[in-house]
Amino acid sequence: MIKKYVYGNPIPTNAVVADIEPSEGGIQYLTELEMGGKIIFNYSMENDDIVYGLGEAARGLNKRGGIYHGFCTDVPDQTEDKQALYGAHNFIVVTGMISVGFFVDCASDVKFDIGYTAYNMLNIELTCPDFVIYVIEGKSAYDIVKQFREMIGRSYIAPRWAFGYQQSRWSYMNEDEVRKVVKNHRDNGISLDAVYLDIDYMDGYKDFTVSEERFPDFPGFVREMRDQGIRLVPIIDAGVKIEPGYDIYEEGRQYQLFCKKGDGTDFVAAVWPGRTHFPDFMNSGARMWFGSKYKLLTDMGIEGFWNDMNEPAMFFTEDGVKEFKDYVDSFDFNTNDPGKFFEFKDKILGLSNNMKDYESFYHNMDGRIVRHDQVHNLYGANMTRAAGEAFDQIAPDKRMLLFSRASYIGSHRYGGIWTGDNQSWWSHLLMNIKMMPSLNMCGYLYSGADLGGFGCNCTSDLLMRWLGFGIFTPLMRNHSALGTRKQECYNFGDPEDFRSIISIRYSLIPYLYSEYMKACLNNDMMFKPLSFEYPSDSFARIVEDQLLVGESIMIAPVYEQNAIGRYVYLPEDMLLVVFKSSSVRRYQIMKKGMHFVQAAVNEVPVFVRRNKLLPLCRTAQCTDKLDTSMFEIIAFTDDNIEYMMYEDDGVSKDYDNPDNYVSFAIKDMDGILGAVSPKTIVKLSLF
């Protein structure tokens, strides 16, 4: 059961699409109260609660006992006491004796304490007066979850070929360099599907241009690379160039479509091109415009976009610079005071992504002039949902592949995510794990890290361990920062063992595929937690680092340095499958509680459900080449059991035809347990 309460005039923000009434009377299961200028929630937990949610922040997958802030923030070293990153997803989950959520509708700045101040108690802060809350009531954790991605609606829908291995760098600089990257991949029997475009791709850093020099025949390569089953993904950002004779700065500034500031005049922000305008996203004609200029890179055969910066983030703003400069007139270089030291670092630090630059200027949500930090975490999800409609009138018949660094609840119906500027730190590969169930909570489903970490210098291992998660997650992107470690697999001396890893990913795309779409279509969960399906099993309900996997897989991925395997509980019987390539493997069936798992660097564990089925296929080169005729099935079984396999052509919208749905089963037959499937079954593997 969902209620909805109304404070004040909220601003829409396009999160919940079931028609909800609003209810009178305080908030169910909430304390209400007014202090200083905020309003604070309260809600008493009992000492064994759990608190999921929050999609993308830092910590565990049980939230409790730590601060989060749902702001959107371009931080880039995600430790554990940063209290917001680049996702504002404000709902959360209690669980224990009872089961309750609480979705916290508001575009601008909430604060959740859950349990920090003090462990028994979580509060929701707010400073804005004009929001939405939702209670959910059910019988379960997932259960509530359940109601909310009802209450949201349906997720983005990737075409299949974006379950391929991709590959990024900031930057390949020129077509010569996308070309050897690609021809590595191939020579080294690499599968790969995709290659990522940063930044550099562009003239000038102006969004919707390529650079002649770099990329003379755009058109041209970008066939090139297709006819080698490469898709070519750019990156676009908020900012908008100001150069007279860009026709983009020209028609914002014509058609009043940037953001103001309280003067009127277009606000003006330094980023990557330098002094920028930022498209008023709020406002629906701005939305429309910016939308429509991604045609121009698909009319050259672009099939897939990223979307960045998006917070929107900011290096510095004039006014910002001003005050600087002030400061640093007026400073006594003199002083010992330790503290005028740190203040000064700080200054420095703070121009970047400034609160009092976020105040300064103004969006215009057709006719409703609002502030910036009043709808602030609504930016990167209004460009997600421009490019998201606008790719309905550009190609209404065809998926494309669209995701975003900056986001918020709604924006994942046009878009899938990635979790931002991450690290090569094994604490940044197991905050991926945990991170997973998280996002799909709260509509997330085609997402996933920058493997191996964007910033620093990843190693051998880690790259491989964090592999070994990543074939699992939908987004399976490989991407690093300028100046770091060349990260391509192939430049870690042997890549055979790369090779066989990636393998494993495309053996298992069916079947990822299959789950990710019967979970979109069901407004459902890709990955969960353990105790999502052993409600009652104890040590399952705090088990973080182990997820299920749609319907027939767990997986334990190893996640430190050095480890030789790790420890596994088991909350039923499970077969064990060690992976070394899509073709090499062993298996053991082990009995429900805990084990220790040897894993070697190279080894990918998985783990059977009893009475589900796994289906493999050949692995291939890239997606356009995987035969899907043919399948090997590994089943753990006693019983008559069936997989229904979702399988469309990958690209199309005909979601809900049910052709689509391909029915493998393992029967009794003469007392001998066969498959009976109308696909050809090259392999049965029973145990």
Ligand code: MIG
Given for the second form:
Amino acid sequence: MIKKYVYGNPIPTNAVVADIEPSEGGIQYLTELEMGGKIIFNYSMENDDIVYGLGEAARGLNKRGGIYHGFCTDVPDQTEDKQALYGAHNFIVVTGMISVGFFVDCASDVKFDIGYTAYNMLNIELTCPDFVIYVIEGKSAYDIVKQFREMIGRSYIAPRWAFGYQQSRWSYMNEDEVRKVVKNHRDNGISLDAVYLDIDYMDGYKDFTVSEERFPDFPGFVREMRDQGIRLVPIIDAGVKIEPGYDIYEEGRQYQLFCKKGDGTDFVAAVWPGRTHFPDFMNSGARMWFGSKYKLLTDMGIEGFWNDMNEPAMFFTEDGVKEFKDYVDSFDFNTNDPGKFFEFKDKILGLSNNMKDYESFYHNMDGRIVRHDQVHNLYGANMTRAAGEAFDQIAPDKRMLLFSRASYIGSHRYGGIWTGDNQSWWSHLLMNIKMMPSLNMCGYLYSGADLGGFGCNCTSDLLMRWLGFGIFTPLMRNHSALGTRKQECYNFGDPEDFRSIISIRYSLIPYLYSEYMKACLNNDMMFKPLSFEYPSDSFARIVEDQLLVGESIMIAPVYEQNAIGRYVYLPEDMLLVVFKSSSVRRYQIMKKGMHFVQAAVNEVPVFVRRNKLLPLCRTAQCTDKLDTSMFEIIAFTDDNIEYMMYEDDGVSKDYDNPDNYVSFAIKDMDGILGAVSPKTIVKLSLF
Ligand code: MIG
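Having gone through the form predicted on its own, I am curious about the other one (the form predicted in complex with this ligand); can you provide its structure?
To see the whole picture, the full complex is given below, headed by that same chain.
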């Protein structure tokens, strides 16, 4: 049961696709207050209520005990105290004796105080008077999530090749460097499907250009890589370089497709290319125009993109620098006030992504002029939409890979997201684990973090453990920042263990892809908290570092340095499979309860649920070479069971064809259980 409450005159956000009549009368469950120009809704929580949701946000799976802002923010250090990250996903579910969900559909800042100021108080605070709140009732948190997902529409569907292992780094400077990355993977037998091109491939950081000096024959190079089973995935930044003669700049200016200042001139900010304009993604014409430019690269054979800097992130603006200059000119260097030092520091750091700048430019939303801060959360989402809608024109029958840094619910229908600039910290591996179900709740299914960590220097064991989790995330990409220790697997001594861990991913692809597709098609989650499947188990309810991945398995990744294993809670009897590689495994049936499970740094523990089945194929160098005619089955049952695997060609869009399901069954055959499937079963491991 969903109720919709409209306040003021909200700007359409495109988040919700369901047609829901607004409700009359006061809002249910929430008490509404007005204080100092703000609207505050509060809800009193019970002592043991859990609050799920908020998608891309720091801290735990249970959001209780923190303050969060739905305000897309460029945060290069995602520490625990950060209240906003790149995405604004204002959906929460409070669950305890009763369960209720709230979606605050607002394009500007929304603050959630979830038991921070007072343990039992949940406050939702808005400064903008125009917004919509949806109140969702359901029989459980999971039920509410599914209703919410249906209301916001089917998630973007990635091509199957995007389930392969992908390598990225900010600073692959030219074709030869990319060739070497590929060769090193191939020579070491490390499977690989894609290499990313960060801003260095462009000519002067100009969108939709390729440096001729560094990539002299780009289409030829794309083909050369493709012949080796490798896709190149270029980055596109939000800002367009101001450079007379550069066609994108000239067109945007001529047709008035950039964001404007109050005086009617195009807004200018400094980003990677230097002085740039921002395309007005809030304008349908600008979206169509910018989107059509992706064709320049798809015509050269490109099949996937990542959109960056679209919060939008800004280094500084001229106005900001001027103000800072005045401040410095009048700065009293003889001051004895230490507070002045911190003020000085804050002023410098505050030049980037400054709220004042966000309040100084405007969008033309097809006739309606709105100041940026009022629609801030929609900017990156509409860049994703621009690209997604363009792909439907450019290649209507083909899936493209697309994911973005900034996002707002609604953009999940056009592309995935990656979680931005994390660090090579063990705590960020844990954050990655806890964030996956929250992202799924908000519709982001094709997602993942920079494996190994973006900033800081990674170590061999951190990368290995992180990959041990990353083999389950749809986006499995190792990415690192310019200037950090090289993070490709082959840089850490003998690559055998990395090769083995990545081989596990490839044999899991048919299962993972199937569970991903089913989650997309049924508005379901691929990563679930244990509590969603075992709601009456009070231990399962509080576990945050174990996840259900699809219907057959539970994972319990090791995320601490020097650990030899970890404690795992089993909400029912399960079959432990410790993978050392795709083919080397050990098995153990484990009873419901708490266990210490040993897993060396080069091992990945997976738990097969009772009466479930896990199909595995043979590993391969890249997804194109996966042989999905033959399977090995691991099953934990003494009864007849069936697993329906979703399988299609991975590129076209015939999603709802009933032929896309293949059955794997364990059946009683004259008193003996055997495997039955249209696929060739090369081995059955039955427990
Ligand atoms: O200001 O393009 O999050 O993945 O490598 C940094 C360079 C800009 C931020 C992205 C990161 C990317 C980097 N970008």
